[in-house]
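A single chain comes next, written as structure tokens; it is the form predicted alone.
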Amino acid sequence: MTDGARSATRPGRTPRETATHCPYCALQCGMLLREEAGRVTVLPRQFPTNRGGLCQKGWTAAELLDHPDRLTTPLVRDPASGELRPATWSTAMARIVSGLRAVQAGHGRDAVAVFGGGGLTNEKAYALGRFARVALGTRHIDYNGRFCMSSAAAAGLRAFGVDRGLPFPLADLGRADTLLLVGANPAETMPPLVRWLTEQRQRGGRLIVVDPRATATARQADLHLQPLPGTDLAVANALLHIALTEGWVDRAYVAERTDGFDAVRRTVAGWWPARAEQLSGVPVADLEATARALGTAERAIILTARGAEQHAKGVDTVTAFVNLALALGLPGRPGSGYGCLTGQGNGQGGREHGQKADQLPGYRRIDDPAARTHVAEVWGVPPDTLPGPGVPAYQLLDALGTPGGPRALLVFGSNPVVSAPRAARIERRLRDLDLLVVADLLLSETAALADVVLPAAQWAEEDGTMTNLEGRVLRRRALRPPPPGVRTDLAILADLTARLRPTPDPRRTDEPADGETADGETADPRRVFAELRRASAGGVADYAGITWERIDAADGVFWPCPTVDGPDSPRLFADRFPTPDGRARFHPVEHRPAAEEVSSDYPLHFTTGRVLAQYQSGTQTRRVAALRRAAPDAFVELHPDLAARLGVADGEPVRVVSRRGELRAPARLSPTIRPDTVFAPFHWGGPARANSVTNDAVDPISGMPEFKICAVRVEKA
């Protein structure tokens, strides 16, 4: 029985239980899994992030474990028929290895690329980075978290010297006197978090939401600012302008704990409220009320999320709100601060340990000689054999199959055919590859294009660790082993590593066990985590003092945690920032237009987001009956005034057309959206694929695509 699982004897049955965490968002809500008579059910569990609550996705998560669409055997594309056909693991792995060797022999090591996911455990994210740089020797690795957290990560690093979604426990939200949410809709994206918002308001706190739509979260707010998409930066600069004018800037904090304020002060001097109102549409009175609520509060918290970050100026937009937080003296002040609502299940840990294009484990820079030396020693290779930085996710995907670009791609835990911007173009790039390999639990839209598909274990079938949005490292525990024919991602990587060695060990077998290959290349997550701890030691994200036993003895362990007998770090910045001189950095930022502005041919703004019952590209949630009933199809949200001008009735099919493509879905009329803006959720593929429309312009610092705004027209379908 796996560590953490237990059985209890009852009359006529022997149920198996394990305490674990939800497979979906970065709250990583605690849950209890019970298997009885072959059926797995989800039970509530008290845990600090969710306090026994779960959303509909969490309650139904176990339904995928025995889903009839589950992949249980490798699939290999038949060259004669072009169809994917069942194959043995030996056949599938031989096809992969021969294909990788042929591509690298003909085009060089960088002709192979790896694409990971923000839902992979820490152990798998770490192993994937090591596999790419050591076994394959390629610089080309990135992951879908680039489409989620990269702008906030870059802004946090340059301001604070560290990127952790929340540098304080989630419970602090409930104690804030003023809470500003920018581009966040947790009522639909992470519903258990709303308990903290409710508690905050019940204590007399003030909730302010910045969002172009009157979302379920915005409707609970005391004040809703509804700006034109892409103008959040101007709003932030105007709020700081007001704070300066009214004397709410904490000048002692600024002088003692920060650098660079004078340049920011000069920049925001030009952002008087009337100018911001003219640009964003947010009334001066609302800007002044927001600044007052923040500037006069004893405890204030500013949180950003995808609405502010998924822009070609996402880093600067987040930086503007960080500037506001620093000017008010919030970071490091008890009960106050700035944070970011990380989205994917391991969005935090997944970006810390090596699957980003420019990083090594511990959040080290891959171009730092000292970092290369440290990690190379852990990996047992010379530092000069490690490749240099790769390119961010969209640039990597857009280069696939092109002259000089990668000719082979291995995908773990991602579905870029649905999730990438300008998705039709990326789909063509994937079709142009010499070899596409996808490891997944279901046949996603991306897996359907693959030359080889490998059936991977699910969350309840493997042990490992996750790091939630607070920087709290948690234990994900297996309830049961994977079904026959299914392997963990760690076992797949270990086997591929062994097969790719120039001189295979003669003790190898064709079918190694899932736990450990014949030549000793481990697939044991506990051993991988022990190596991750050594590799991260001394880095920004230091896990050296975190052990599985220590996690089990508490409700998780917060990084950084350098020593096993020393404290962890639930709150950061109390005394200093992790910068060379201990001071935070202001950065002046100016508003600039969206990469694509409206025109006579494309007169409307288009933005994307999520709905309560679906998650990410929908590969999993669209197969759960209860979630499919709750949100069966995609839709296009239009204001009734816009619909009247177009002659479109509620429920009537419409086309949303941009310069890159189109989507088709029924219209849903709602007075909660701006009349100049159109919204669609991004959980569906096919004709309703929202990312067929979105812009592939990227932030020059983070590589984040501009998902949240582009120019479109709407037509009757």
Ligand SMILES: Nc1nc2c(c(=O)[nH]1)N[C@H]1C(S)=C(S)[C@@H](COP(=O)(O)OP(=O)(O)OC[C@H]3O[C@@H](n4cnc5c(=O)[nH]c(N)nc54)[C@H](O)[C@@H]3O)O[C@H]1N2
Contents of the next structure:
Amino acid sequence: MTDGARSATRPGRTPRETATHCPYCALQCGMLLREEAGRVTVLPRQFPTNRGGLCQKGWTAAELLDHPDRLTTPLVRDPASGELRPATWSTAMARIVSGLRAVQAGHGRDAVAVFGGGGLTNEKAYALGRFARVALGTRHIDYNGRFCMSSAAAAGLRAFGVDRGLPFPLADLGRADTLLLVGANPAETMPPLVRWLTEQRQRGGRLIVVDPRATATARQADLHLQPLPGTDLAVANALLHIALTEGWVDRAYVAERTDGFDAVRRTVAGWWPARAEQLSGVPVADLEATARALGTAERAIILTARGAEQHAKGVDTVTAFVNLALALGLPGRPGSGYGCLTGQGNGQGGREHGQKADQLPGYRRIDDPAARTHVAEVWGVPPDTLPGPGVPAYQLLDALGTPGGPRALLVFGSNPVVSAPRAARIERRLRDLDLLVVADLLLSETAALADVVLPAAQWAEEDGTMTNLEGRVLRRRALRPPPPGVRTDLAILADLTARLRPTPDPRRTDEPADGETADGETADPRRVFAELRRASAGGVADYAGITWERIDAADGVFWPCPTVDGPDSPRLFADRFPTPDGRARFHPVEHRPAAEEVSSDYPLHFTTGRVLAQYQSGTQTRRVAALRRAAPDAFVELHPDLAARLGVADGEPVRVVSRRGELRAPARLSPTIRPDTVFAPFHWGGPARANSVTNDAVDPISGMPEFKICAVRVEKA
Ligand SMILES: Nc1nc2c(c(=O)[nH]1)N[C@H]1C(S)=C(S)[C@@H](COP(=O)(O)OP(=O)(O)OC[C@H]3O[C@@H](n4cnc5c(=O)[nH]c(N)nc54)[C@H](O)[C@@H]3O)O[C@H]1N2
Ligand SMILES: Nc1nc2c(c(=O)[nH]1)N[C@H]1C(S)=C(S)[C@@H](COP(=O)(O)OP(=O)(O)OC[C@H]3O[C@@H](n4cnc5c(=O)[nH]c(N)nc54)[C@H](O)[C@@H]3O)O[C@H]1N2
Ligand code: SF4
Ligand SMILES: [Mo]
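Can I have the other form now, the form predicted together with this ligand, not the form predicted alone?
Full complex below, order starting with the chain above.
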């Protein structure tokens, strides 16, 4: 049965049922929600990405719908006591509007900033960008995707002219003869994806994993390369060096479909495998085996994820793997290619519709006059009223409350107090604001600092679209309306927009539900999507031909899809790349050391990442009973040899100290990690916050922080 056929929500009948997708990661597993006697259960559903599988987070996602911690009323900070107190929507909205007006009157329009998230639906990401540029007139908007896949996005754009994480359907992974995963741990971060890896190996394919830890994913691989964190670029250059020496470079493809190979050839000439071994610790024999597996395969796929990307040289590191893929002639070859595993639920769509500092809908550039004219017309404003580009997320957060920086911030769908690098500093910046507004389902660590907290609807209570890691646009379908007192993000934005008008319509109701405000601002996701289609038309990420009905009638629709009766685009690059001349671009890239190197005071490498049962900053999953049981606390992963040297026993509390701060958590001894490297998950706030330790050095092109390496020492706590 198609997605659409099962989709009907049948209010008034029991059980009520709807076919939707998981609220969490970019795999967007298909699920069926069923409500019986007020209780919602999750059932897996056949969908091309998960084929009936769900991970533990998906299975338990409905628990938050009726969770006692759920926010059901706005909260406003009481000036006298300094505490957050329940308030009506009209009080909360009035406080926000007067606060925003005061800040903008005193400090200009750019003194207000907006921070979005890659978990927001396409409609919400689009509405948030328009809200910032039109209703607030500020250039300051950016979002947490900057901390996620922005390095792969920038590398993809400059090489291929487009940033679509996977330019082919996920099913292609199952057919690859060789699959190289660099800094990706899907066994924990996208468990149902593992079935494609299993299928790949059952068909006789080779799986190679590059990770400083022998993760659950690496343990399934035919070959595991275990580099020092931050050395992937050298590894990639050495792989291309070997491919050149052995004659595996696809010269016809390079000549016909690419530009700039000569400069890359000169750079990688200096990357003797032995030199890469010295730097990364990956044996020459393993480098040779990897290059051979890729270079001689009929169908080869190279994928990167956060391990390779979250570095101050993330763009260049991804570029080195893109260079390798291009030299081998993979992009556009059937069953082959390069891709990035996007992370957040709408991590792909969230980066296309204008919540990025330099971007307008359709993946257009905000400094492109033609793009400004097109989008301004859709928005019904003169093009010259649109602000110019803002600054990337970390720079934005780090400017808050500083002289000349923004003095008010609205946050939708992120918890930077836990997830931003050098988080103690960002926490101070947030406290320095005149006005902090957070829309969330729960009182996150960031919401707890806010002046106004707005209770937002959850995934099972809203309609909209999400674009998964394959560039496949899907439907999120409401099972039931939000509880009383709770509004969708779209309703919040519509109401704020109406209230911020110079002369608000006197008929405006104080408590608009979903639908329309009296003066015509729409909170209806279907109407927002119709506008998004027009705004994206002609852009790189063209949604003009995508309708909700079309998504319902199939298993989603792949962008670009410019016409309603024309085809969509599951596979890109078959004949040309979307660059001006249709050719892909090589860029020579050189290894450089991490922004912070180890020293006698800080002799160990610190890296961070995820565990299966917790999601991101943990606001949601730390409140789900089964997940809390599965992963109750933070930990510091140490090699037993290192632990012995430090005199630390398994389970004993340790401190991980960097130049920026420290975290405290129990030691977890594991022979699967390099003895010179320690790892901690970033899902917890408070004393165990990994981001108290991380470095805020950022990539010069993408603005990606260096979450995956800094220098620390470990002590008994
Ligand atoms: N359970 C769970 N699943 C999730 C999420 C979650 O929070 N929890 N988040 C979602 C999101 S938003 C994202 S972005 C994805 C992320 O998905 P992944 O990228 O798979 O997740 P990470 O654990 O951040 O990093 C992957 C691996 O990189 C390794 N690594 C660290 N440093 C380096 C290095 O220098 N080089 C290399 N090659 N590897 C290195 C780590 O050891 C880790 O195993 O997961 C998504 N899925
Ligand atoms: N050290 C370290 N730090 C990292 C990473 C790492 O690997 N290491 N990874 C980085 C990556 S890849 C990412 S993606 C970020 C993620 O980090 P965050 O941006 O903090 O992401 P979440 O924890 O998903 O935050 C989402 C918040 O919004 C709320 N929320 C969920 N859905 C909605 C909605 O529809 N509307 C509204 N209004 N609120 C909603 C949730 O309750 C939660 O509080 O962390 C980054 N930080
Ligand atoms: S893999 Fe991702 S989308 Fe699928 S159930 Fe788990 S969290 Fe949800
Ligand atoms: Mo992410």
